[in-house]
Amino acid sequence: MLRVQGLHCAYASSRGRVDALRDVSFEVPRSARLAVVGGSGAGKSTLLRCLNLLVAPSRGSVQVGDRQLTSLDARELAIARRQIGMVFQHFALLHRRTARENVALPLELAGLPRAAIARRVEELLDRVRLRDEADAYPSELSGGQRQRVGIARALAHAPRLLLCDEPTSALDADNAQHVVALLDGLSRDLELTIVFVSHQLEVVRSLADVVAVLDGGALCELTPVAEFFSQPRSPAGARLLTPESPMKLPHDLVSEARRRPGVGPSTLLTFAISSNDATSVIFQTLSRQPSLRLDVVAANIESRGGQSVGSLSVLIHGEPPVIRAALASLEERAVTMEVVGHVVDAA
């Protein structure tokens, strides 16, 4: 369990005092996954580094399990940090060490016997599926493999908390998916609490249980992931979803609608899907207008926590008064939607 109370972090810069964090408080239960998101300069990386006191907060407390990290002396803190793993964006591997030797490093620094180190390293490499690459150097590994080495190293002391700073942003899509799947499995198998920073909303959607939104150093939203993507609680959360959210469509969809011949006046809508019966409600409501024709142009729906989450984009063909009546019916059913655009003449 992680408990953060009243965390404030300020420092001096050439522009004067900077309040990187402003009285941030939250709790993360054991084995839960918290995504920390926010715009540039929101305080995400500062928060992550305050959680293991790599950056000392100006005030406030950080508790991991039953230990208040902010009350420990230097020796006690060094020991407590063994229960906190750290995964970095750009891997932070030693290039003159093999995968095996990189994973062994924290155990060597802790002074463990050589035989115990060897057993633990083999176990970790096997867990991240890198046994065959144990003697390879970082330059001989793919980006995904290098990150898996970094994850294995972070697990060396069997931590209860894993901190990940943009763990997939340096990877291509396939490797990013593999790393997310690995972190997801580790969380479940080892009952790891994971706190990760990411600007990639697909990673947040796939891995997080809860989303923390930072804005100007303040925590402005702490929301279950399904609710965050369907209806964010803060303006800052809504802004983050604007360019990439499943509530939004690629900009070329209206153009695509215009290329479809003979459909007449049309309206392009995006619906937020946050329950298992949402799509049925949408289609049942629209089907009550028999003069309308529907064309599904995009769908991004997945199961998360037993609930369907994502978006559905539909092109509705019909006369404007009929379309307006359909939209009014949807609003009465409290359906979350966005009118993306109108196509008056798609012929």
Ligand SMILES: Nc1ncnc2c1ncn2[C@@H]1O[C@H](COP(=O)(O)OP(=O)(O)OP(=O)(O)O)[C@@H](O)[C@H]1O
Contents of the next structure:
Amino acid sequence: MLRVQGLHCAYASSRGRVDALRDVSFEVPRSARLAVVGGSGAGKSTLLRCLNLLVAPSRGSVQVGDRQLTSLDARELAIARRQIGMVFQHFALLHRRTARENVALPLELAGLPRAAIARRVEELLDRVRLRDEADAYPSELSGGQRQRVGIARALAHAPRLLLCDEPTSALDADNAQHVVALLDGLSRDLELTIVFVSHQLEVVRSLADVVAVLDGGALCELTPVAEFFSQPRSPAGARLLTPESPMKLPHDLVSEARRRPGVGPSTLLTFAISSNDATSVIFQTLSRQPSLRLDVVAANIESRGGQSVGSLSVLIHGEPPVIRAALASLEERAVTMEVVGHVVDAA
Amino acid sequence: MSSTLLDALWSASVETLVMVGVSSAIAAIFGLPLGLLLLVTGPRHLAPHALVHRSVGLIVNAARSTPFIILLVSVIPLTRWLVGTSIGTAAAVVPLALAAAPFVARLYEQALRQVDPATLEAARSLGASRRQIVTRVLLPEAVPGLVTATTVMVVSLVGASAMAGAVGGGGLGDLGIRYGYQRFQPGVMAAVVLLLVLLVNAVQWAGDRLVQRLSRGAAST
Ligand SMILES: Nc1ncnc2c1ncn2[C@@H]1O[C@H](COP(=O)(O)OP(=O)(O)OP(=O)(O)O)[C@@H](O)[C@H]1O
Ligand SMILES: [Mg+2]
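Alt. form predicted together with this ligand, vs. the form predicted on its own above:
Next comes the full complex, and the chain you just saw is listed first.
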């Protein structure tokens, strides 16, 4: 249904070039529900906006159904976008239109006859159970009701793909649950493929089939939802599962390391901890190289179902070839880790 | 107050209304496309165009920073060419509209900028063309703000028209100067000021009422 290949996206900003997406590739089969998760600034919104080309990727291709979006001209793209619904965190409704008129907007834009629009709008309002609020303005609706208007609007052209950027983040728990239930029902009834961004783990758990973890613009893992929650495959994924006490990595350290990818004399590593013996394996392996010095920069490990889960970040000081050898033996022992990069003057 | 004076006050009021009304309409007609152009050609907007954006901005700023009294005199050749004369109510409309258009263009730009960018993005996601985004979303959503901006412009044109009147444009300003200042009749002066105050308040009141009616729903921002 959705096929993304080699997606790169760079913004030119005052701080220079920001690579918001780096070589992201994945596929989503029809009727699947993909959750995109990741820390703030990981590139989730950018990825979502690349899927209907609201943001133009600098490289790579996006294919929805059998249409290659990245090869369409502006006119064709506008038409193709009708087949891709989008739902927004803050609803993005028009304040001077009633619920009914908001839902009618996409149909008006497509130039449909008035009678057809009226019929379709009633259908859609029924679908999201907003019959009674049809003539209310957005300011007269609750957050949950507004989001239902937003969903009805996104469904106007019966799209096969629905993109949702944090559809429940602006809602209280009750309303969030209603919206999740609505999306869940819609995806079953309409065989809708859903790609959604969420910070809320409960929402991910109850709506997603597959979880995609973004970190620094790169896709770290694409894991079935049950497996993701029991055993994330990437350090970034593991980090997200312990949000109650987020790791406080020194920010300058991380950003400096990110600017210098690869191994250097002082290398920053993050390990995903998913079993009780993980830390001992890591320290045993590293201590076999006596010339290496280790600083634990941050650790966040907790017990879940009898297993230690979390992440551990260390700075390794030493000769780069020695560090590489140590990393290789860690890899042999199936330790999940990420080389964040290296720093210059961290003694 | 004699009946000739009352007649003079009446016709001066009509002249002021005509001057303000016509120059407001002209300024709004030119100001709206200018304000829209300033907004959409800006960086990361609907139709970014650095050269157009900067040159229109420069012209608008230059026109805005010219003192009205200087504009009044310096456009006389243009006025002659357009209206055939440089005195009278019709002639006063030219410098008034010329001063108000760039002023209101900036106000319109601000009002249009208040429209939530997310709604423009939503419209794009729904398959709207750029033209549709402007006509179906940007302008309709900005209507209350545009009315507020227009009210501000009309109010300041009432003041400016009095000044234009003093240099031969007719209207209340002219009357105030001729009777109140040159012939020293403070009663006429007071009547002129009172009428101007009433006019400004009426405009403001009507503008506010209109904005209120146009802002749909309870808690419009
Ligand atoms: N219009 C823009 N111009 C320049 N940089 C941008 C722009 N939009 C996003 N970025 C940058 O791109 C990166 C990814 O941003 P994005 O909004 O996709 O992150 P996100 O994962 O959605 O974050 P959040 O969880 O905070 O919403 C960030 O570093 C951000 O600063
Ligand atoms: Mg985001």
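Only the largest set of C-alpha atoms that superpose within 1.5 Å between the two forms is called the rigid core. A quick note: this is a predicted structure, and the numbers were derived from the prediction, not measured. Residue numbers count along the first chain shown, from 1.
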For G318, is the C-alpha shift between the two forms 2 Å or more after core superposition? yes
Taking the rigid core as the reference frame, tell me whether S61 has a CA displacement of 2 angstroms or more between the two forms. no
Is there a C-alpha shift of 2 Å or more at Q289 between the two forms once the rigid core is superposed? yes
Once the rigid core is superposed, tell me how far the Cα of A328 moves between the two forms, in Å to one decimal. 28.4
